[in-house]
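Just one chain is shown here, as C-alpha coordinates, and it is the form predicted on its own.
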Amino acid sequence: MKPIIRTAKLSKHYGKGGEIKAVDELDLEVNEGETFGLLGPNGAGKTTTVRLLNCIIKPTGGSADVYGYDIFKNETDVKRVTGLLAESPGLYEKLSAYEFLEFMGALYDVPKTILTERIEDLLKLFGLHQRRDHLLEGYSRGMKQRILIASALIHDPPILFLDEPTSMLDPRAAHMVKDLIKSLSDTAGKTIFICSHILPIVEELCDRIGIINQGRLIALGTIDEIIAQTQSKTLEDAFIALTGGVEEKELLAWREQRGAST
(Lines of atoms letter the chains of each structure in order from A and count residues from 1; the text may use other names and numbers.)
(Lines give C-alpha, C1' and ligand atoms only; values in the text may rest on other atoms or scores of the structure.)
(Ligands and ions follow the chains in the order given, each with its own letter.)
Protein backbone atom coordinates (compact mmCIF):
# COMPACT_ATOMS: atom_id res chain seq x y z
CA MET A 1 0.00 0.00 0.00
CA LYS A 2 1.09 3.57 -0.74
CA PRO A 3 1.68 5.87 2.26
CA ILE A 4 -0.31 9.08 1.86
CA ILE A 5 0.60 10.66 5.23
CA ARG A 6 4.11 10.43 6.64
CA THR A 7 5.68 11.95 9.71
CA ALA A 8 9.28 11.75 10.92
CA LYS A 9 10.03 12.82 14.49
CA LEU A 10 7.15 15.32 14.23
CA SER A 11 7.01 17.35 17.44
CA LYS A 12 5.08 20.18 19.03
CA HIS A 13 6.34 21.57 22.32
CA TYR A 14 4.96 24.39 24.45
CA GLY A 15 6.37 26.46 27.28
CA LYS A 16 9.44 28.68 27.45
CA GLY A 17 11.79 25.74 27.53
CA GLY A 18 9.62 23.44 25.48
CA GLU A 19 8.94 21.34 28.53
CA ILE A 20 5.33 20.58 27.56
CA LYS A 21 5.56 17.97 24.80
CA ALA A 22 2.12 17.82 23.19
CA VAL A 23 3.50 15.68 20.34
CA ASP A 24 6.90 14.11 20.85
CA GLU A 25 8.89 12.74 17.87
CA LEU A 26 5.95 11.11 16.12
CA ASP A 27 6.88 8.60 13.40
CA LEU A 28 3.81 7.50 11.48
CA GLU A 29 2.64 6.35 8.05
CA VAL A 30 -1.00 6.22 6.95
CA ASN A 31 -1.76 4.34 3.73
CA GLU A 32 -3.91 5.55 0.87
CA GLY A 33 -7.50 4.36 1.10
CA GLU A 34 -7.36 3.11 4.67
CA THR A 35 -9.30 4.25 7.70
CA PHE A 36 -6.73 4.95 10.40
CA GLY A 37 -7.54 5.63 14.02
CA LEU A 38 -5.42 7.59 16.48
CA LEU A 39 -6.50 6.53 19.93
CA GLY A 40 -5.50 7.93 23.28
CA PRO A 41 -6.65 9.44 26.56
CA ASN A 42 -7.81 13.05 26.69
CA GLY A 43 -4.78 15.32 26.37
CA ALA A 44 -2.61 12.63 24.79
CA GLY A 45 -1.79 14.67 21.68
CA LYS A 46 -4.43 13.49 19.19
CA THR A 47 -5.90 16.89 18.35
CA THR A 48 -2.45 18.50 18.23
CA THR A 49 -1.39 15.87 15.68
CA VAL A 50 -4.41 16.63 13.50
CA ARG A 51 -3.80 20.37 13.74
CA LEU A 52 -0.17 19.87 12.69
CA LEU A 53 -1.10 17.70 9.71
CA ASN A 54 -3.67 20.28 8.57
CA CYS A 55 -1.20 23.18 8.86
CA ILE A 56 -3.26 24.92 11.54
CA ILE A 57 -0.26 25.10 13.87
CA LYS A 58 3.44 24.85 13.09
CA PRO A 59 5.64 22.03 14.39
CA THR A 60 8.50 22.58 16.79
CA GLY A 61 10.57 19.99 14.96
CA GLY A 62 10.57 16.99 12.68
CA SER A 63 8.86 16.75 9.31
CA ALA A 64 5.68 15.53 7.65
CA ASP A 65 4.12 15.32 4.24
CA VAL A 66 0.46 14.92 3.34
CA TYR A 67 -0.41 13.67 -0.14
CA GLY A 68 3.18 14.44 -1.09
CA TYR A 69 3.05 18.04 0.17
CA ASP A 70 5.45 19.25 2.85
CA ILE A 71 3.53 20.75 5.80
CA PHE A 72 6.27 23.42 6.19
CA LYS A 73 6.51 24.50 2.55
CA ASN A 74 3.13 23.71 0.98
CA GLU A 75 0.47 24.78 3.48
CA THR A 76 -2.08 25.83 0.86
CA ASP A 77 -1.69 22.59 -1.08
CA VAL A 78 -2.08 20.53 2.09
CA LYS A 79 -5.32 22.33 2.96
CA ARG A 80 -6.69 21.69 -0.54
CA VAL A 81 -6.21 17.91 -0.27
CA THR A 82 -7.59 17.54 3.25
CA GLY A 83 -11.01 17.94 4.80
CA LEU A 84 -11.26 18.52 8.54
CA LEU A 85 -14.00 17.96 11.07
CA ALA A 86 -12.58 19.65 14.15
CA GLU A 87 -13.45 18.55 17.67
CA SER A 88 -15.20 21.88 18.34
CA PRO A 89 -16.14 23.13 14.87
CA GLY A 90 -17.76 26.45 14.07
CA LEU A 91 -21.19 26.47 12.49
CA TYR A 92 -23.05 29.50 11.16
CA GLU A 93 -26.47 28.61 12.51
CA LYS A 94 -28.29 31.53 10.84
CA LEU A 95 -27.55 29.98 7.45
CA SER A 96 -29.50 27.14 5.86
CA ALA A 97 -27.74 23.86 5.13
CA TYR A 98 -27.51 24.78 1.45
CA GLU A 99 -26.17 28.28 2.21
CA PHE A 100 -23.56 26.91 4.62
CA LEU A 101 -22.25 24.42 2.06
CA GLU A 102 -22.28 27.14 -0.58
CA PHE A 103 -20.24 29.37 1.73
CA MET A 104 -17.72 26.58 2.49
CA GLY A 105 -17.41 25.78 -1.21
CA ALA A 106 -16.60 29.42 -1.94
CA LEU A 107 -13.85 29.35 0.71
CA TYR A 108 -12.21 26.47 -1.16
CA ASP A 109 -12.71 28.14 -4.56
CA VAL A 110 -14.90 25.32 -5.85
CA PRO A 111 -16.12 26.46 -9.31
CA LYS A 112 -19.80 27.42 -9.30
CA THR A 113 -20.49 25.07 -12.19
CA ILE A 114 -19.39 22.17 -9.97
CA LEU A 115 -20.49 23.49 -6.58
CA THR A 116 -24.27 23.43 -7.13
CA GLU A 117 -24.33 19.78 -8.17
CA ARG A 118 -21.90 18.78 -5.42
CA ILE A 119 -24.05 20.43 -2.73
CA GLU A 120 -27.12 18.60 -4.02
CA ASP A 121 -25.23 15.29 -4.03
CA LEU A 122 -23.90 15.78 -0.48
CA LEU A 123 -27.29 16.77 0.92
CA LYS A 124 -28.80 13.62 -0.58
CA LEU A 125 -25.93 11.42 0.60
CA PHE A 126 -26.24 12.72 4.14
CA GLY A 127 -30.03 12.51 4.22
CA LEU A 128 -30.55 16.26 4.55
CA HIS A 129 -31.96 17.22 1.16
CA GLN A 130 -35.52 17.71 2.39
CA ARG A 131 -34.28 20.20 4.99
CA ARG A 132 -31.79 21.93 2.69
CA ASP A 133 -33.45 25.35 3.18
CA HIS A 134 -33.97 25.07 6.95
CA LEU A 135 -31.74 27.14 9.23
CA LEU A 136 -29.00 25.14 10.94
CA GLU A 137 -30.09 26.47 14.34
CA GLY A 138 -33.10 24.15 14.09
CA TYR A 139 -30.99 21.05 13.37
CA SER A 140 -30.36 18.34 15.95
CA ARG A 141 -26.78 17.63 17.06
CA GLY A 142 -26.62 14.61 14.79
CA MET A 143 -27.83 16.61 11.79
CA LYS A 144 -25.33 19.38 12.53
CA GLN A 145 -22.53 16.82 12.67
CA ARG A 146 -23.60 15.43 9.30
CA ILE A 147 -23.61 18.87 7.68
CA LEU A 148 -20.17 19.56 9.15
CA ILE A 149 -18.81 16.34 7.64
CA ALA A 150 -20.45 17.32 4.35
CA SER A 151 -18.71 20.70 4.54
CA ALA A 152 -15.36 18.94 5.02
CA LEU A 153 -16.04 17.10 1.75
CA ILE A 154 -17.23 20.07 -0.30
CA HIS A 155 -13.93 20.40 -2.19
CA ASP A 156 -13.71 16.60 -2.67
CA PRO A 157 -10.45 16.07 -0.76
CA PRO A 158 -8.76 12.66 -0.91
CA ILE A 159 -8.02 12.76 2.84
CA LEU A 160 -10.57 13.36 5.58
CA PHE A 161 -9.61 14.10 9.20
CA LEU A 162 -12.31 13.49 11.82
CA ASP A 163 -11.51 14.62 15.36
CA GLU A 164 -13.90 12.96 17.82
CA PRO A 165 -16.64 12.56 15.15
CA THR A 166 -19.24 11.19 17.58
CA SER A 167 -18.43 13.50 20.49
CA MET A 168 -21.53 14.76 22.32
CA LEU A 169 -23.88 12.71 20.13
CA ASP A 170 -26.59 10.44 21.47
CA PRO A 171 -26.29 6.73 20.52
CA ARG A 172 -28.72 7.00 17.58
CA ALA A 173 -26.92 9.99 16.06
CA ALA A 174 -23.52 8.39 16.72
CA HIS A 175 -24.64 5.25 14.90
CA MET A 176 -25.77 7.34 11.92
CA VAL A 177 -22.44 9.17 11.74
CA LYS A 178 -20.53 5.86 11.95
CA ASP A 179 -22.55 4.53 9.01
CA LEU A 180 -21.68 7.64 7.01
CA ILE A 181 -17.98 7.19 7.72
CA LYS A 182 -18.16 3.55 6.63
CA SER A 183 -19.89 4.61 3.43
CA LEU A 184 -17.23 7.24 2.67
CA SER A 185 -14.51 4.65 3.15
CA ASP A 186 -16.19 1.84 1.22
CA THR A 187 -17.74 3.70 -1.71
CA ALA A 188 -15.89 7.02 -2.04
CA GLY A 189 -12.35 5.68 -1.60
CA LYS A 190 -11.35 8.34 0.90
CA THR A 191 -8.40 8.02 3.25
CA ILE A 192 -9.89 8.70 6.68
CA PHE A 193 -7.92 9.69 9.78
CA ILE A 194 -10.02 9.43 12.95
CA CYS A 195 -9.05 10.69 16.40
CA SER A 196 -10.99 9.39 19.36
CA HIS A 197 -10.76 8.35 22.99
CA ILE A 198 -13.84 6.13 22.61
CA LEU A 199 -12.55 2.64 21.93
CA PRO A 200 -15.59 1.15 20.11
CA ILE A 201 -15.44 3.89 17.46
CA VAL A 202 -11.97 3.00 16.25
CA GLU A 203 -12.57 -0.69 16.87
CA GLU A 204 -15.57 -0.69 14.54
CA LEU A 205 -14.30 1.63 11.81
CA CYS A 206 -10.52 1.42 11.53
CA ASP A 207 -8.23 -0.80 9.48
CA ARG A 208 -5.26 0.10 11.68
CA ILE A 209 -4.81 2.14 14.82
CA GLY A 210 -2.10 3.96 16.68
CA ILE A 211 -2.18 4.61 20.41
CA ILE A 212 -0.67 7.86 21.62
CA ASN A 213 -0.01 8.79 25.23
CA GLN A 214 1.68 11.92 26.61
CA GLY A 215 2.59 12.91 23.07
CA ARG A 216 4.36 9.68 22.13
CA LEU A 217 3.17 6.92 19.83
CA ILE A 218 3.30 3.78 21.97
CA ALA A 219 1.59 1.21 19.71
CA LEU A 220 0.78 0.83 16.02
CA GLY A 221 -0.92 -1.92 14.02
CA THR A 222 -4.22 -3.69 13.53
CA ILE A 223 -6.40 -4.19 16.57
CA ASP A 224 -5.55 -7.90 16.63
CA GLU A 225 -1.84 -7.11 16.46
CA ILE A 226 -2.01 -4.66 19.37
CA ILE A 227 -4.06 -7.07 21.45
CA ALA A 228 -1.47 -9.80 20.74
CA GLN A 229 1.47 -7.48 21.50
CA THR A 230 0.09 -6.74 24.95
CA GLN A 231 -1.08 -10.33 25.55
CA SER A 232 -4.55 -8.97 26.20
CA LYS A 233 -7.99 -10.32 25.39
CA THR A 234 -9.66 -7.10 24.25
CA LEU A 235 -8.68 -3.69 22.92
CA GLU A 236 -9.87 -2.17 26.19
CA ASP A 237 -7.43 -4.37 28.12
CA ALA A 238 -4.63 -3.53 25.69
CA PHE A 239 -5.38 0.19 25.97
CA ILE A 240 -5.26 0.07 29.76
CA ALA A 241 -2.06 -1.97 29.72
CA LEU A 242 -0.37 0.55 27.42
CA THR A 243 -1.64 3.83 28.88
CA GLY A 244 -1.91 2.87 32.52
CA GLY A 245 -5.68 3.27 32.76
CA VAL A 246 -8.64 5.27 31.55
CA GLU A 247 -10.52 8.13 33.07
CA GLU A 248 -13.94 7.52 34.54
CA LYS A 249 -15.70 9.52 31.80
CA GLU A 250 -13.94 7.43 29.16
CA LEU A 251 -15.20 4.26 30.79
CA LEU A 252 -18.69 5.73 30.83
CA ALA A 253 -18.42 6.56 27.13
CA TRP A 254 -17.26 3.00 26.45
CA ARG A 255 -20.23 1.53 28.31
CA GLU A 256 -22.69 3.87 26.63
CA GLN A 257 -21.39 2.97 23.17
CA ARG A 258 -21.42 -0.76 23.95
CA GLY A 259 -24.98 -0.48 25.27
CA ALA A 260 -26.09 1.32 22.12
CA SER A 261 -24.67 -1.40 19.89
CA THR A 262 -26.22 -4.37 21.74
Ligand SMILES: Nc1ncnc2c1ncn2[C@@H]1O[C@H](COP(=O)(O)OP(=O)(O)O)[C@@H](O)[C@H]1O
Given for the second form:
Amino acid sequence: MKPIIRTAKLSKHYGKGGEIKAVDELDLEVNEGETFGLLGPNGAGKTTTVRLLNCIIKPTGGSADVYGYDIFKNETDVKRVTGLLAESPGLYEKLSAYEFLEFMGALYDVPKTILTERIEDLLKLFGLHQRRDHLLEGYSRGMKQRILIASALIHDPPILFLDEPTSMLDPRAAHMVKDLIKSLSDTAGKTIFICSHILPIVEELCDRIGIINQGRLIALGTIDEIIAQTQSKTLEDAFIALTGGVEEKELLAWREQRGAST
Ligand SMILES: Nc1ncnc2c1ncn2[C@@H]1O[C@H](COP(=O)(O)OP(=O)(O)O)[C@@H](O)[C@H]1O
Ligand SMILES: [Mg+2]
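One more: the block was the form predicted on its own; return the form predicted in complex with the named molecule.
In what comes next, the whole complex appears, and the chain from above leads the way.
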Protein backbone atom coordinates (compact mmCIF):
# COMPACT_ATOMS: atom_id res chain seq x y z
CA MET A 1 0.00 0.00 0.00
CA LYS A 2 1.34 3.36 -1.04
CA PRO A 3 0.64 6.41 1.10
CA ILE A 4 -0.79 9.22 -1.02
CA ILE A 5 -1.34 11.71 1.81
CA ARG A 6 1.14 12.02 4.63
CA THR A 7 1.17 14.43 7.52
CA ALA A 8 3.83 14.80 10.18
CA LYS A 9 3.00 16.77 13.31
CA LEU A 10 0.72 18.91 11.17
CA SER A 11 -0.70 21.73 13.28
CA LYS A 12 -2.96 24.74 12.95
CA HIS A 13 -3.21 26.89 16.03
CA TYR A 14 -5.35 30.01 16.25
CA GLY A 15 -5.45 32.86 18.73
CA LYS A 16 -2.78 35.31 19.89
CA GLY A 17 -0.78 32.79 21.83
CA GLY A 18 -1.86 29.90 19.63
CA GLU A 19 -4.16 28.71 22.38
CA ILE A 20 -6.84 27.36 20.04
CA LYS A 21 -5.35 24.11 18.78
CA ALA A 22 -7.67 23.39 15.85
CA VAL A 23 -5.28 20.71 14.60
CA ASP A 24 -2.50 19.57 16.88
CA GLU A 25 0.49 17.51 15.76
CA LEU A 26 -1.47 15.29 13.42
CA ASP A 27 0.39 12.23 12.10
CA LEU A 28 -1.60 10.52 9.42
CA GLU A 29 -1.16 8.40 6.31
CA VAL A 30 -3.85 7.77 3.75
CA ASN A 31 -3.19 5.04 1.18
CA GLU A 32 -3.71 5.29 -2.53
CA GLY A 33 -7.13 4.11 -3.63
CA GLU A 34 -8.66 3.79 -0.18
CA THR A 35 -11.67 5.58 1.22
CA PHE A 36 -10.53 7.14 4.44
CA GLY A 37 -12.87 8.63 7.03
CA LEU A 38 -11.90 11.34 9.47
CA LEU A 39 -14.40 11.10 12.24
CA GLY A 40 -14.87 13.42 15.17
CA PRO A 41 -17.36 15.50 17.13
CA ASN A 42 -18.15 19.11 16.18
CA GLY A 43 -15.13 21.34 16.54
CA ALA A 44 -12.69 18.42 16.52
CA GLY A 45 -10.57 19.82 13.68
CA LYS A 46 -11.86 17.91 10.65
CA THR A 47 -12.58 20.90 8.43
CA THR A 48 -9.30 22.54 9.41
CA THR A 49 -7.43 19.36 8.43
CA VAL A 50 -9.11 19.27 5.04
CA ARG A 51 -8.42 22.96 4.47
CA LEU A 52 -4.75 22.43 5.28
CA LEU A 53 -4.49 19.47 2.91
CA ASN A 54 -6.14 21.47 0.12
CA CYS A 55 -3.87 24.49 0.64
CA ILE A 56 -6.75 26.78 1.56
CA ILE A 57 -5.06 27.72 4.83
CA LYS A 58 -1.44 27.43 5.91
CA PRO A 59 -0.27 25.29 8.80
CA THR A 60 1.35 26.82 11.86
CA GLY A 61 3.55 23.78 12.30
CA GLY A 62 4.54 20.40 10.97
CA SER A 63 4.45 19.25 7.37
CA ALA A 64 2.37 17.31 4.89
CA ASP A 65 2.52 16.07 1.36
CA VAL A 66 -0.30 15.20 -0.95
CA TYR A 67 0.43 13.03 -3.99
CA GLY A 68 4.09 13.74 -3.32
CA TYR A 69 3.64 17.51 -3.31
CA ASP A 70 4.59 19.56 -0.30
CA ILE A 71 1.64 21.64 0.94
CA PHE A 72 4.03 24.50 1.79
CA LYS A 73 5.96 24.61 -1.46
CA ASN A 74 3.74 23.16 -4.19
CA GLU A 75 0.35 24.74 -3.62
CA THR A 76 -0.71 24.78 -7.27
CA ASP A 77 0.30 21.15 -7.78
CA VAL A 78 -1.63 20.12 -4.67
CA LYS A 79 -4.72 21.90 -5.97
CA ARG A 80 -4.38 20.15 -9.30
CA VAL A 81 -4.49 16.68 -7.74
CA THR A 82 -7.27 17.31 -5.24
CA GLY A 83 -10.96 17.96 -5.55
CA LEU A 84 -12.89 19.38 -2.62
CA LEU A 85 -16.49 19.39 -1.57
CA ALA A 86 -16.33 22.06 1.13
CA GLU A 87 -18.48 22.04 4.24
CA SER A 88 -20.51 25.10 3.22
CA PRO A 89 -19.66 25.68 -0.41
CA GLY A 90 -20.83 28.54 -2.58
CA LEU A 91 -22.87 27.89 -5.68
CA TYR A 92 -23.65 30.24 -8.53
CA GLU A 93 -27.41 29.99 -8.49
CA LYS A 94 -27.93 31.91 -11.71
CA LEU A 95 -25.98 29.35 -13.71
CA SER A 96 -27.34 26.12 -15.08
CA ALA A 97 -25.71 22.85 -14.05
CA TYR A 98 -23.96 22.70 -17.40
CA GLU A 99 -22.70 26.29 -17.15
CA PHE A 100 -21.50 25.77 -13.60
CA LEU A 101 -19.42 22.75 -14.60
CA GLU A 102 -18.12 24.61 -17.63
CA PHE A 103 -17.09 27.50 -15.38
CA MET A 104 -15.37 25.22 -12.86
CA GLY A 105 -13.59 23.40 -15.70
CA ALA A 106 -12.27 26.71 -17.02
CA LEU A 107 -10.97 27.61 -13.55
CA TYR A 108 -8.98 24.37 -13.54
CA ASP A 109 -7.72 24.87 -17.11
CA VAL A 110 -9.37 21.73 -18.43
CA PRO A 111 -8.91 21.79 -22.22
CA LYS A 112 -12.18 22.54 -24.03
CA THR A 113 -12.27 19.27 -26.00
CA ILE A 114 -11.89 17.19 -22.87
CA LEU A 115 -14.22 19.39 -20.86
CA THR A 116 -17.31 18.95 -23.05
CA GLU A 117 -17.10 15.19 -22.84
CA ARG A 118 -16.34 15.20 -19.13
CA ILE A 119 -19.32 17.40 -18.32
CA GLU A 120 -21.58 15.01 -20.24
CA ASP A 121 -20.15 12.04 -18.36
CA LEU A 122 -20.47 13.70 -14.96
CA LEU A 123 -24.03 14.86 -15.57
CA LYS A 124 -25.00 11.33 -16.53
CA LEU A 125 -23.14 9.70 -13.66
CA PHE A 126 -24.76 12.07 -11.17
CA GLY A 127 -28.26 11.68 -12.61
CA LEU A 128 -28.51 15.35 -13.57
CA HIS A 129 -28.43 15.10 -17.33
CA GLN A 130 -32.10 15.88 -17.83
CA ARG A 131 -31.87 19.01 -15.69
CA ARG A 132 -28.58 20.18 -17.19
CA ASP A 133 -29.96 23.44 -18.53
CA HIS A 134 -32.01 24.38 -15.48
CA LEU A 135 -30.75 27.11 -13.17
CA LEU A 136 -29.18 25.82 -9.96
CA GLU A 137 -31.47 28.06 -7.89
CA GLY A 138 -34.29 25.63 -8.66
CA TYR A 139 -32.34 22.56 -7.55
CA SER A 140 -33.12 20.69 -4.34
CA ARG A 141 -30.43 20.45 -1.68
CA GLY A 142 -29.58 16.89 -2.70
CA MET A 143 -29.22 17.89 -6.34
CA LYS A 144 -27.05 20.85 -5.38
CA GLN A 145 -24.83 18.53 -3.39
CA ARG A 146 -24.51 16.21 -6.38
CA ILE A 147 -23.56 19.03 -8.72
CA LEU A 148 -21.00 20.25 -6.19
CA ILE A 149 -19.41 16.80 -6.02
CA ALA A 150 -19.44 16.68 -9.82
CA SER A 151 -17.68 20.04 -9.92
CA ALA A 152 -15.02 18.76 -7.51
CA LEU A 153 -14.27 16.06 -10.09
CA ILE A 154 -14.15 18.33 -13.13
CA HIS A 155 -10.35 18.20 -13.40
CA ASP A 156 -10.37 14.44 -12.72
CA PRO A 157 -8.24 14.65 -9.57
CA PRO A 158 -6.87 11.39 -8.11
CA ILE A 159 -7.89 12.52 -4.61
CA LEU A 160 -11.35 13.67 -3.60
CA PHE A 161 -12.06 15.36 -0.26
CA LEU A 162 -15.64 15.40 0.97
CA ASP A 163 -16.33 17.48 4.07
CA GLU A 164 -19.60 16.38 5.66
CA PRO A 165 -21.10 15.27 2.34
CA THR A 166 -24.48 14.24 3.76
CA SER A 167 -24.90 16.24 6.96
CA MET A 168 -27.31 18.79 5.52
CA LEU A 169 -29.37 16.34 3.49
CA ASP A 170 -32.63 14.57 4.19
CA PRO A 171 -32.37 10.78 4.50
CA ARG A 172 -33.32 10.09 0.90
CA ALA A 173 -30.89 12.61 -0.58
CA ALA A 174 -28.22 11.43 1.87
CA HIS A 175 -28.75 7.87 0.68
CA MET A 176 -28.35 8.91 -2.93
CA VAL A 177 -25.16 10.83 -2.25
CA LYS A 178 -23.82 7.92 -0.22
CA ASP A 179 -24.44 5.51 -3.12
CA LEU A 180 -22.73 7.93 -5.44
CA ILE A 181 -19.64 8.09 -3.22
CA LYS A 182 -19.65 4.31 -3.03
CA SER A 183 -19.66 3.95 -6.79
CA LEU A 184 -16.90 6.53 -7.10
CA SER A 185 -14.74 4.61 -4.66
CA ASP A 186 -15.54 1.23 -6.25
CA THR A 187 -15.19 2.11 -9.90
CA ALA A 188 -13.29 5.36 -10.36
CA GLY A 189 -10.17 4.24 -8.48
CA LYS A 190 -9.97 7.49 -6.56
CA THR A 191 -8.64 8.06 -3.10
CA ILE A 192 -11.50 9.51 -1.10
CA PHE A 193 -11.09 11.41 2.16
CA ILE A 194 -14.39 11.91 3.98
CA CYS A 195 -14.95 14.02 7.07
CA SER A 196 -18.04 13.26 9.05
CA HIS A 197 -19.61 12.96 12.44
CA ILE A 198 -22.26 10.63 11.07
CA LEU A 199 -21.18 7.11 11.97
CA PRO A 200 -23.26 4.98 9.56
CA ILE A 201 -21.87 6.89 6.57
CA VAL A 202 -18.33 6.25 7.66
CA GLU A 203 -19.08 2.64 8.60
CA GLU A 204 -20.50 1.89 5.21
CA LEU A 205 -18.04 3.74 3.03
CA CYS A 206 -14.63 3.76 4.65
CA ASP A 207 -11.82 1.23 4.49
CA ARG A 208 -10.02 2.88 7.38
CA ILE A 209 -10.86 5.65 9.77
CA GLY A 210 -9.14 8.10 12.03
CA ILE A 211 -10.88 9.60 15.04
CA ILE A 212 -9.96 13.15 15.91
CA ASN A 213 -10.89 15.03 19.07
CA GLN A 214 -9.76 18.49 20.13
CA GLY A 215 -7.31 18.60 17.26
CA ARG A 216 -5.58 15.36 18.13
CA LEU A 217 -5.79 12.00 16.45
CA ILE A 218 -6.92 9.53 19.08
CA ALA A 219 -7.49 6.38 17.03
CA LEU A 220 -6.56 5.05 13.62
CA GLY A 221 -7.31 1.81 11.83
CA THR A 222 -10.09 -0.27 10.34
CA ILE A 223 -13.43 -0.13 12.09
CA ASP A 224 -12.86 -3.61 13.53
CA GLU A 225 -9.45 -2.61 14.83
CA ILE A 226 -10.84 0.48 16.53
CA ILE A 227 -13.69 -1.46 18.07
CA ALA A 228 -11.18 -4.04 19.36
CA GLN A 229 -8.79 -1.36 20.68
CA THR A 230 -11.54 0.17 22.79
CA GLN A 231 -13.12 -3.14 23.78
CA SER A 232 -16.41 -1.89 22.44
CA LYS A 233 -19.17 -3.65 20.58
CA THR A 234 -19.92 -1.03 17.93
CA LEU A 235 -18.22 1.92 16.32
CA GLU A 236 -20.68 4.16 18.13
CA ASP A 237 -19.59 2.77 21.51
CA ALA A 238 -15.95 3.15 20.51
CA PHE A 239 -16.55 6.72 19.35
CA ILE A 240 -18.25 7.68 22.61
CA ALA A 241 -15.62 5.92 24.70
CA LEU A 242 -12.86 7.74 22.81
CA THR A 243 -14.37 11.20 22.50
CA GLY A 244 -16.75 11.52 25.41
CA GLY A 245 -15.26 9.14 27.94
CA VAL A 246 -13.73 11.82 30.09
CA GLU A 247 -16.89 13.85 30.44
CA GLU A 248 -18.90 10.73 31.08
CA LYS A 249 -16.57 9.70 33.86
CA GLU A 250 -16.78 13.20 35.35
CA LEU A 251 -20.53 13.03 35.24
CA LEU A 252 -20.54 9.67 36.94
CA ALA A 253 -18.14 10.93 39.60
CA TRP A 254 -20.44 13.86 40.23
CA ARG A 255 -23.41 11.55 40.59
CA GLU A 256 -21.49 9.34 42.97
CA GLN A 257 -20.49 12.34 45.08
CA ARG A 258 -24.07 13.51 45.24
CA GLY A 259 -25.20 10.02 46.12
CA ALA A 260 -22.63 9.89 48.90
CA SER A 261 -23.62 13.17 50.46
CA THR A 262 -27.36 12.58 50.55
N1 LIG B 1 -10.50 30.71 11.54
C2 LIG B 1 -10.56 30.27 12.80
N3 LIG B 1 -10.27 31.05 13.85
C4 LIG B 1 -10.31 30.61 15.12
N5 LIG B 1 -10.68 29.36 15.46
C6 LIG B 1 -10.99 28.52 14.47
C7 LIG B 1 -10.96 28.91 13.09
N8 LIG B 1 -11.32 27.83 12.34
C9 LIG B 1 -11.58 26.84 13.20
N10 LIG B 1 -11.39 27.24 14.48
C11 LIG B 1 -11.57 26.42 15.68
O12 LIG B 1 -10.85 25.22 15.51
C13 LIG B 1 -11.55 24.10 16.03
C14 LIG B 1 -11.76 23.07 14.96
O15 LIG B 1 -12.69 23.53 14.00
P16 LIG B 1 -13.12 22.69 12.71
O17 LIG B 1 -11.90 22.25 12.01
O18 LIG B 1 -14.08 23.52 11.95
O19 LIG B 1 -13.83 21.43 13.38
P20 LIG B 1 -14.81 20.33 12.73
O21 LIG B 1 -14.79 20.47 11.26
O22 LIG B 1 -14.26 19.04 13.23
O23 LIG B 1 -16.17 20.59 13.31
C24 LIG B 1 -12.84 24.67 16.62
O25 LIG B 1 -12.64 24.88 17.99
C26 LIG B 1 -13.00 25.98 15.88
O27 LIG B 1 -13.73 26.89 16.64
MG1 LIG C 1 -16.33 20.72 9.95
